[in-house]
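In the form predicted on its own, a lone chain appears below as structure tokens.
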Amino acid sequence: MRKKILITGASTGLGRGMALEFAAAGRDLALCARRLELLEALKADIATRFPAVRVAVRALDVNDHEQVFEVFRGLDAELGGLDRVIVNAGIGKGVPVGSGQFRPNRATAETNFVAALVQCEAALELFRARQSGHLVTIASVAAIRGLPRSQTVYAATKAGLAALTEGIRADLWHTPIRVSAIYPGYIESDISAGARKRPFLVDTATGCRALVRAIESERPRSFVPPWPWTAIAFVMRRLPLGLLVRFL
């Protein structure tokens, strides 16, 4: 059982959701974030309703990418040993590509993908000396295919991050260190605040529980929650392109 777990991006959304399932289930955490107060108040939050949890908490810009590798450092010698690392930090920002407007792109660019390049290097860092840990990142289903407009570079960073996640366990493929990528549906949290309705969403909760069963499966890839979007992936990857944007 993966005892002490990180989650980046802890603060709100899936990754407060996250926190809360996982101390439910008595698991320590080191929990980290932009927003320090937020973290601190989740923090005695789980004191309350799960005293016998441990919680560490850090303020981490995972774009300032050596604050990365320290706080990561410092949150494994506080717990005694991280078991597992949920790459979960990331944006949602975004526009049509060449309509003069790159820095939101940029910015969801270098966080979905680069900042988690480095969550990543900075895990297994520490998994690679003790030959042992669960990498998990968070990936969408926006990542099986090229998205239209707002959603072009999103879906790209997500299958970046996707690719990512595939070549790590490749080369980890004869190591006990397991690696798993995740692939969330429509699941209500900051990302999809003021979007409009989508099909399937599930409230953060219901969303959260599921994240969490799939991730304590260590399965390789799933989709989030299960039904129906391991069916929807399966017939995104086939639709031809004119038919695809037609849905979306």
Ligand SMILES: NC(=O)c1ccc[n+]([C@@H]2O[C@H](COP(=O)([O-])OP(=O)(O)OC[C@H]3O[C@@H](n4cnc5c(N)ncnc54)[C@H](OP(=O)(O)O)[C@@H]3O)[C@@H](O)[C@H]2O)c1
Second form
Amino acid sequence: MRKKILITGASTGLGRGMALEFAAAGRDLALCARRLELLEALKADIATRFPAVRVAVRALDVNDHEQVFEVFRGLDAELGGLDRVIVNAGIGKGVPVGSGQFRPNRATAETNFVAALVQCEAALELFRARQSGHLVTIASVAAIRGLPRSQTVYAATKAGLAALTEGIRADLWHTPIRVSAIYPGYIESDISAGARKRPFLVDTATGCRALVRAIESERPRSFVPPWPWTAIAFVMRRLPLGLLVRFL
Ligand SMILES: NC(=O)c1ccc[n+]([C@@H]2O[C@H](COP(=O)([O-])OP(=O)(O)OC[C@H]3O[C@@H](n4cnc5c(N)ncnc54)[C@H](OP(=O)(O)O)[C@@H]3O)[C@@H](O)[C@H]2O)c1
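Compare with the form predicted on its own: the form predicted in complex with this ligand:
Full assembly next; the chain just shown is listed first.
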């Protein structure tokens, strides 16, 4: 059982929801995000509901790469050895490529891919040293295909993250370190607030229960919730692009 779990992007949405699920299962938590006040409120909430659970929080901007290493090392020392790291922090800004607004696309690329790489580096530095641990990356069903409009760069970052995760798994094949990529479908959170109605959207608690179940299975790849997203991913992979864009 993984007892000490670090989650980035834990101030809201999926990160917060997973933290509550793991706390209910009695796991100790290391929680990071930029909005420290939200992490402190979550810590207080967990202390009331699950008093036996230890929670350490840190303000962290994952785009500050040196800080990622420092914060992961500090939390590892504070909890006495992390045994799972969930690379979850992400944004969904993005505009069509070439529409004259490079900045949101660059921010999406940097946060969702470069900063995710840094988090993997910092986690594996700890795991390689002790030859144990479980690295989890939160990709997306959007990783399956190139997508149009505001999703183009987001989907590319998630495809890159999924490939990165598989590469790390290949590299660690003969070690006890486990590596999993999670591909969520639509789960209610701030990332999609205000977006047009999304099919098969589940509420945050339902989605996070399914996420935690998938993470605990330690399978290499999981679509979450499994139904209908495993089937949708199967079809998405095979649809001709002209047909795919009609559904998006
Ligand atoms: N919800 C979905 O349907 C869905 C589907 C597929 C994949 N995902 C993925 O799930 C992950 C979580 O997203 P969410 O849906 O929970 O969205 P969210 O509610 O907007 O949460 C995003 C989290 O990431 C953190 N974050 C963003 N930029 C950061 C930065 N530079 N440094 C540190 N933390 C940062 C935010 O915290 P601060 O702002 O406090 O820093 C927040 O806690 C993302 O990687 C997203 O791509 C979500």
